[in-house]
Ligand code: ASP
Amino acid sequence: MKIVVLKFGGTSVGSTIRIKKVAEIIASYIKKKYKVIVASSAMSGITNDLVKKAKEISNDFLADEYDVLVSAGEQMSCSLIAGRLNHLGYKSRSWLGWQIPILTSGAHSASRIQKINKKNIISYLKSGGIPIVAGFQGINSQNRITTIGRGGTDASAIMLAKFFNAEKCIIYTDVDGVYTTDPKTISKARKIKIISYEEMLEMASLGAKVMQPHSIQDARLNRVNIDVRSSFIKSSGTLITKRKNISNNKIIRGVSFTKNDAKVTLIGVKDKPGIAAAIFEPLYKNSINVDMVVQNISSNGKETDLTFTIKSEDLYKTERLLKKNKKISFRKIIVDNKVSKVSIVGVGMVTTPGVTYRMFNALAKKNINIIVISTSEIKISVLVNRKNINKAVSALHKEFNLEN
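Structure block, one chain, the form predicted on its own:
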């Protein structure tokens, strides 16, 4: 069978008018002789409303019941899509995670799909049916509903494509692809036709909101090509694939940035083995993600200064945890919640000398001070004053010729 998996995000199914449009898109693939499996998100705003209700009921809502609650939105949208397809004369029905079943492991709200039972869906496809599968959900070994994290319908679609050996996995969303940077910030941002898993993973982790990082990782591990397209306009999208499928790589593929960072500096930390672990242990236990880390080497070998970044919403909790941490001592703590991170991403920098110089020089020409630097094989990130973020993105976008 020639199978295609189509995923529709919350904005794509955000109203009955949009669901009618989604049904037309699905029908267009049926006309091309594909067997179609659909993965649907909840209608936009529904999941947030359910989360709000949970918080109003209890500030310690049971994790397993929370998953039952927040998975309800997908049930609604799947039924509406199937209902519209039946109205148009097609055979279609909704499938919830437990009905297939989609088997997961891991904690509630952060589960991962381990297996999808193919028998019932295959039988339904052969009968001419169009299964509309609820994304974001499955069941665990205790037969309880689980969810796989916000943005999890992407992961559902990718795993459906893997287990059913689909020819295509197409993610329909409210944008028509992945851009060199945010087009709302830089009007000359250009749509990227093809990008590697590694580049997309870095860009998603660094602020690009097209897909969740763990979904990109799932696609990379399972070698599932992803086509990102708009459900609102007819145009080619962006193909996310493995490196060897990409020819004529640009040195830099894109510029990403975030605006919700905060910097924490501990002055006069005792320089001894295990001190860094002691600093970050309570942050880890409180699910605070630490990003860029810089440690200065002390001249006397007794003290050091340690700087790291976190999300700004975690700043108050981080300060409180550091101040009450009895395992560490320091003379002073300095915080700054007016910083932003800007990054360049590209597999081409691995074999191209001078990229670091060009980045730093472009920022220097605009009189932008670099506060912290972090690098990986295909990424360079710098921390700058938040007021300079748009100027920094523009300078780097131009320096690496991403407008063409």
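Residue numbers count along the first chain shown, from 1. Computed from a predicted model, the values in this text were never measured in an experiment. Here the rigid core means the biggest group of C-alpha atoms that line up within 1.5 Å when the two forms are laid on top of each other. First, how it differs from the form predicted together with the ligand.
Core-superposed comparison between the two forms: the Cα of Glu377 travels less than 2 Å. Residue displacement note: Tyr66 has its CA displaced by at least 2 Å between the two forms (rigid core superposed).
Positional change of Asn48 between the two forms reaches 2 Å or more at the C-alpha, relative to the superposed core.
Could you give the coordinates for the form predicted together with the ligand, as opposed to the form predicted on its own above?
Next comes a single chain, given without company.
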């Protein structure tokens, strides 16, 4: 069987007009003799609305019930797609996670797909049907509905491609590929024809929303090639694949950024073994993700200053947890909710000297102050004042010749 997995994101199924267009795209693959498995997101805005409703009902909504709620949007869009295909004369039906089933493990809202049962879908495909699978959802060993993280339909599609040994996995979205930076913010962004899993994973983790980071980990582990395309316009997309398939490795492949960071500085922390662990333990236990961390060397050997970043939405909770933490003492806490992180990503930086200097110099020339720096093998991130973020992205995009 020649199988293709097609994923449609929120904007691609955002209205009944868009869903009619999606049905045409699906039909075009059927005409090319493919067996098609579709993974669909909820219509854009629906999941956000469900999240908002949960918050209005309770700030302590039970995790298992929360997943039942927020996964509901996918049921709607899948049925609408199947309905349109039926209207056009095709055999099609929706498949919810529990009906296949798609088995997941891990905590609610952050589960990962472990296994997809093939039997039901294979016999449906053999009967000429087009299965429209609800993305983002699965079930756990207790038979409860789970979700796999925001933007998770990307991972649903990749795992479907893996388990059904699909020839292609195509991610249809509202841009025609992965760009050197967000094309909706920076008009000089350029489409990338081919990108490695490693670079895409960094770009996604550092803010390029076009692909969900976990989905790239899944693709890399299972060697699933991904084609990112537009459901709006006909044009070639981006291939995400293993590094070996790529010949022209640029020094820097792209610039990613986030706009929802906050910075916390603890001044005058008593410097003793175990102090950093004591600060971060309650944050970890409350699922607050700490990103960049810098500890200043204490001048007197007794006290130190510690700065770290978190997501803006976690700032209030973080401050509260720090202030009531009896295991630590500090003189002062300073918070800043108006910072952003900009990162350059590229495998080429491993072998090219001077990248760090060029990055810092390009920002300095634009008078942009660097607040915190963090690096890994293939990325350098800096924290800047949020008002400078677009200027910083443009400057770096130009510095590393990404405009051509």
